[in-house]
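Only one chain comes next, encoded as structure tokens, the form predicted on its own.
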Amino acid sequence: MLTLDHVSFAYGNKQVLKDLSFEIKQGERVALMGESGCGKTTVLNLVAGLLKPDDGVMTCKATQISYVFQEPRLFPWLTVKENVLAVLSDQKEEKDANEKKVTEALVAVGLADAADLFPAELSGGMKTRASLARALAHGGDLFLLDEPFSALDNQTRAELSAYLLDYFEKNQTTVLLVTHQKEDATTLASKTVELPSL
């Protein structure tokens, strides 16, 4: 599914990976640790396509990615239900298919009540939700994770964990995972990259 070949990469003059290979298989869970700084989130954004190694080679066989960033990233001024519907298709023909992909996100993360809230009146815990939500209602075969649960309290990180690892062994989805906890990493991967520091 996702192979990293020798792969480089730096900011102006700051290295942030050197030399680093590694692959995934289909449906494999994935989780990236290391140091702050050492190149983890880059990972993400290269695999997602917004950045570019400097050398080595970087293969991807996804057809569809989900990327649920570090920070939210929801549109201020849609609310919780319209952010999630933002990344479905408009065709009016899959409207009612969305509308319920929309629902079952939003109750699957503890948000049906807020679906017509604004982000501004969210806290942080449930800005988080939301952006899963919204991944979750895209789907795909795919899902790069960045500190998913950084926000959250431990009894709705544990039921969001819980959730999400059904959710991916059934879909057989492959999934990439950035965090600090180790609690996260041994209840949703399968294996584990340590990523140097430079």
The other form holds:
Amino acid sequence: MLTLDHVSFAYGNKQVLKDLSFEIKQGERVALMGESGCGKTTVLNLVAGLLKPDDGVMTCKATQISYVFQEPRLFPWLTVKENVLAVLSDQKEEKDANEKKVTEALVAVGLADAADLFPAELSGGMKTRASLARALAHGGDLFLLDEPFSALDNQTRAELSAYLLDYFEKNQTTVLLVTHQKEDATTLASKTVELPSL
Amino acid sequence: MKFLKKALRIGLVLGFWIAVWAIASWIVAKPLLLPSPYRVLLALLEELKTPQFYSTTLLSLWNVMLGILIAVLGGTLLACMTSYVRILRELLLPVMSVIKATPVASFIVLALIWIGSSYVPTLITVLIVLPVVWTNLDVGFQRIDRGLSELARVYRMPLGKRLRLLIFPSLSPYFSSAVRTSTGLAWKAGIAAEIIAMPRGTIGTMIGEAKQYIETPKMFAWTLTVILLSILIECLFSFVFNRLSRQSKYTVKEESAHADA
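Switching conditions: you have the form predicted on its own, so give me the form predicted in complex with its partner chain.
So here's everything in the complex, that chain up top.
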């Protein structure tokens, strides 16, 4: 599903990744770990196509990617429900199916009652959950998760971890997860890749 | 009650300044230099009785509004282009700076030589408004949230959706601010162009003629007409923008946006 072969990347003069190689098979869940600034988010951005490697080859066979960014990245002028709907197709014939997807995703993250609220009316944790709901409603064969539980309390974190694990196993989703928490890595991922600091 | 209070406050402020004007004209005691508000009102009422007043006002309104429209469309188009083509922005920056710094009178005289008096007011309005619209929208384009743009790319939002959900709402405060700011400037420049170019049947020409014949109250009456028209158009734009932002789901809820920041 995803192969990084001797990939290097630098922000100007600052080398972040050098000769990074790893492979993720279809349905595999991998946790990327390492010190702050070692390039974990850069790897996700490369996979998402937001950055291009300076050197090396990256092959991604995913047809649809969902990305939960480190920050919630919600449109401030849209409600929670509209934010989730924003990443779904506008086709009229899919309207009912999309409404159902949004409702299911909001229920899953515990935001069913906050569907009509604007981002400014949400707490940090609720915003994170809204961005998770957006990814869940969008679906896809590859999920990129950048510290998705960082703003959540322990109970919500445990509940959401269990839900996501179930969702990923059911849908055979490939997952690339960035986390600092060993607990998240062991719960959600089947393999860990440790990034070196340069 | 709130509306009444606001109206009363505006009325009191207006009353204060009209009183200052009346006292000043009484102290000067030379109506040719500074006519009293009463004399100006009489002159305005005299003008209002003539059909020429309405055709003159309409022609000046047309000149200025056409200039604003062309400048808004041109400025928006240029801002779209410069936000994507950096070199074009670099090329345009000095041109806009020169336009902003050049005295309006110089442009008017040049335009008079190049295109004749009829089109000068519209051209001058365009020259004054276009840099304001372009500058505002250029900043607006640069301030579009990069995180949200990346989100749109990752989730493969089609262009129409990006425009509707991201670009238009992000630009709307800059656009409305540009149009509101430039309305007053447009009237100032447009009427100045009419005074110098003297195209037939315009407010500027009437002011110019009043100056030639030292009809100061008439000059004040036409100036008052320009001020009222400018305020009216600005209020109209504010009303339209407020209405649009209230109706559109996709416009920044300002309080929400600030709270989020």
